[in-house]
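Okay, so here's just one chain, in structure tokens, the form predicted alone.
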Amino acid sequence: MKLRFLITAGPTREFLDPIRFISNRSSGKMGYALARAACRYGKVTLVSGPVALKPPTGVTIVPVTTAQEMADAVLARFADADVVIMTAAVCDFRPRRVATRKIKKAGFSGVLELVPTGDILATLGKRKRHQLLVGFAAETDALEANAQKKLRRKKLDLIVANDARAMDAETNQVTLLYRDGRVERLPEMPKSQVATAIIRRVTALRT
């Protein structure tokens, strides 16, 4: 059966001011290796932040930049997909004020004030029904830990848990944590071979 996949990578921007934006380390190619390897399965749609990648051939692709964009894209396509997997590192929280002019360094209070962006992932765990939905986790200390808490709070079926320097590297070292309780822990590899292995694992749960 040729499975639709719906992928996410990459990192998002949030804005201050017409130049300047906060954003993370996230390069997006966990994400377009996962693409091109669902490819051999199914119809893949990418939805990427803005990334300097080549985009995969067969696949796609839906450009983003802000988190609320993000969002947008990903729920207007969620409910025709077969198989979520949420790989992008979205910011989790974006200026209050956005300026419409380059803020001056002179009149630069010195305070940066902040508000939560939306939670994509936890959105789409509490609209699935038939879809298959798959986490990243990239974490900095207590790996396995705290994708269990995500895996469980936002109703995933398969979440992949990483050290949070594997964002720009071309290896990864995943923990893969099941709905069911399962805890498959993979050697390092270079994220392509990373990719070929999760992919095998999500389309053996959709049979």
Given for the second form:
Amino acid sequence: MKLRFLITAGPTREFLDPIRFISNRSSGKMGYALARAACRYGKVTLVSGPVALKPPTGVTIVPVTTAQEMADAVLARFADADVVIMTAAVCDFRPRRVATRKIKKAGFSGVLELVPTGDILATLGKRKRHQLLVGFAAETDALEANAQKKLRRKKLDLIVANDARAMDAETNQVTLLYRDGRVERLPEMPKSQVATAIIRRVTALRT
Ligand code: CTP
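Other form of same protein, the form predicted in complex with cytidine-5'-triphosphate, not the form predicted alone:
Zooming out: every chain and molecule, the one shown earlier first.
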């Protein structure tokens, strides 16, 4: 059976003014590698934040910038997806106000007021019907415990936990935590191989 994959990758940007933004550290490499690996199993849509990577051939790219744009793009395509994999490093906060003109140094108070963005994956968890939901958790501490909490809270089928030091790197060592309680630790491998391993397991869960 051909599966329809919806994959997100890269960071989002949350603007203060037309020049400045806050963002997350993310190269997009893991998400792009997953999109490339998923192509062999079906149709792939990749909702991508700003990254310096070439889109894989055969993949439909939807470029977005902010967390809100990513949420809109994902929610609009959710009903038609069989597997959703959120690798994106979505900003958890955005500036309360976005100035339409450049904030001048002399006029800046030094305080930046932030408000939470919506949690895309948690929203999908509430709305899911036939879809298989896969999340990522990049942690600096208590990797498995934190990933386990996210798996439950966001109602995921699988969460891929990795050390935050994998960001920007060419390799990754991930631990897979499944909804049924199974935990599987994969060896450190190039991100392309990690991607293939994840897609194989996801397709096995879906069929
Ligand atoms: N995620 C999302 N929407 C957000 C934040 C995160 O969909 N606004 C997704 C990420 O793409 C990832 C998963 O949720 O698949 C976990 O993201 P992470 O930043 O590790 O978790 P948070 O829920 O933001 O928790 P915390 O910041 O407390 O670690």
